[in-house]
Number of protein chains: 2
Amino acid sequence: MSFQPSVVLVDDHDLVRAGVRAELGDAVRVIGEAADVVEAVDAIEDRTPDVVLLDVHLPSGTGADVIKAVLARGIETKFLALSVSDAPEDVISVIRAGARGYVTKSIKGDELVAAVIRVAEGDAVFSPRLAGFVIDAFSATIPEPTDPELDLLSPREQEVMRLLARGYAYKEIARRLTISIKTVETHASSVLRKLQLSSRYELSNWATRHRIV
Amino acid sequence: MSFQPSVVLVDDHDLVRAGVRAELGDAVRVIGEAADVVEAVDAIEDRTPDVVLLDVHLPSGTGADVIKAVLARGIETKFLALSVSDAPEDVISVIRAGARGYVTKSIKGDELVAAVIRVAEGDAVFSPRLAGFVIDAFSATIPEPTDPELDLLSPREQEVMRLLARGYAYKEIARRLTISIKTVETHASSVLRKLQLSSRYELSNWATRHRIV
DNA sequence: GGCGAATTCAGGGAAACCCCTGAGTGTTCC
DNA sequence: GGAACACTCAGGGGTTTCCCTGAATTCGCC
């Protein structure tokens, strides 16, 4: 292994890029690091490194809109997530953004040179417990994309799908909006009907797994 | 500050450890190191350290089972909790087993010393964001304690109520369990009864908070 | 044997949920 | 002015939820 890729690092802890750095040694060049989206973004841009050394999640939003942003710029880099979650989501986004790896912090470090340097030649890299999700998500594809299905909804179908989602009665809602309970009823079937459920409780779920309630 | 406080570190990643490690420097003699719960007691029973630097999160269980079993043995040591989450039920968690403090893992090194210090002198220490968090937890009293109501039901009873939490029918509930709606009613109400809750909804929303869906 | 509990089921009824058609008002945009 | 849309409400009907009373069976325990 004669090369030694060049890598910038962003993670908002200080504390885990400092082990990071320890641990990756003198076997890749650590020549950028960024505690934030925007750092991020800038310094990738600015020093275009081999590999981005990425957490998935930052104060200011997540790994995958770094990635995101880095690419709409056409900045040519490789990304490897590495965080302390193992959460399908999070592996999802992240590698839908177009990270070529994830792995999680429990790694070793010797290992993660490894995993660097591969990704650096352009292997992908999950670890192994990791593998696994990544293949189902692809298959099985569960996408819940959060945004566009909110939109097809009207402001007054959104409050009272919220309400509804809480588990609030039709009666309740009504007093709560000052509107008639037929009104909330009209809203209710609208809503489960154009986000394709077919009862509040099936609401319920999608609106926790979209993060609404 | 002529003192050097002795230090364990409990962490699952290696890299975390290694971070800490290197951002501790000399200020504190670090004694020992552990990765889960039973390594962790019986390093601080082992090496009885002024200070446990303890992450809330272990493959085998959480910091608060660490500190339990710790102070359950008569060990006189003091816990300082340092993990990424700053989730309220974490914070909480740890800090009624007998931590002392709780800092984040976005800490500057040369802060998570003085943290280290003023708790082996016997402060306590929090991130200011945390504060309130445990200000709060220690005024509204709100335990969530799952067990001794769930007690309170026949097996059947939560079989029923488990399937009720999550959304099914009284007619699927019936189907499953092959044993008639009537029957599935029967014991649907005395669950709402026993629990003391009116609806489905509350009651799936109760056994979301008590993890039990 | 009796007693309590857990489990099973039935009938009946009030309320809530969900859907359908239809309709009046207001706004925005062409 | 008309089309499109959001918001409001009503009537009516089928389904589901939840509670009540009452009752049969089984099991273990004193």
Given for the second form:
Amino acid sequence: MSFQPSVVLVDDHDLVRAGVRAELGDAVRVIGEAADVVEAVDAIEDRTPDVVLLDVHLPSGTGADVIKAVLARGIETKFLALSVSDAPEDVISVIRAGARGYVTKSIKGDELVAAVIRVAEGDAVFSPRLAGFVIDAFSATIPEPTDPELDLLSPREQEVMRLLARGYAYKEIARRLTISIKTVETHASSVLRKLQLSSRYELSNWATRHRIV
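Pass me the form predicted on its own as well; I've looked at the form predicted together with the DNA already.
There are no partners or other molecules in what follows, just the one chain.
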């Protein structure tokens, strides 16, 4: 059987969640649902899904609030935003918080399934019309290596560090940078040692504080 990622659905509309669950079908395992920020964080902590499929706007907060609260608890999962909004500020907000992708609710069922699976496997996924300005927005905000700690890393280590901090798997980093998985592992170990960090979770928090991801 092909990989079936586990998913928690977060949306304040019962009909929307039911519709999304139907569209996902048997391709993924929906193991939980939530309608607001508190419910979402509790459900994610309790079930630790591979992917959280969440709306951007919730009655008690935002999708970004959910992501930040989950990461603060040290829970390892990946987030894919699913929203009717294609406003740049909404997209950038959840991506900065740590989402791996953003798709609009006009997406077709089979495309949504593919997006969930790709995010579960460590890829980043955006609706085509959103990808361009997301790339532009983030390429403009990547800082020059003037941070004393960042200066400790070689250019290649910085590339690996950014991808690690964004949640990419070693094999995906190797493919993107056209290097071996062993080389990625070596760079990852060097990054953690130089920055005096002990895990990818700590690295993600460090990168967020330094506005690198």
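Think of the rigid core as the biggest set of C-alphas that the two forms share within 1.5 Å after superposition. Everything numeric here is computed off the predicted structure, so don't read it as measured data. Residue numbers count along the first chain shown, from 1.
Undergrad: Note yes or no: does the Cα of R175 move by 2 Å or more between the two forms after the core is superposed?
TA: True for R175: a C-alpha shift of 2 Å or more.
Undergrad: Has the Cα of R200 moved 2 Å or more between the two forms, judged after a core fit?
TA: Shift of 2 Å or more: yes.
Undergrad: Just checking, between the two forms and with the core aligned, does V191 shift 2 Å or more at the CA?
TA: After core superposition, the C-alpha of V191 moves 2 Å or more between the two forms.
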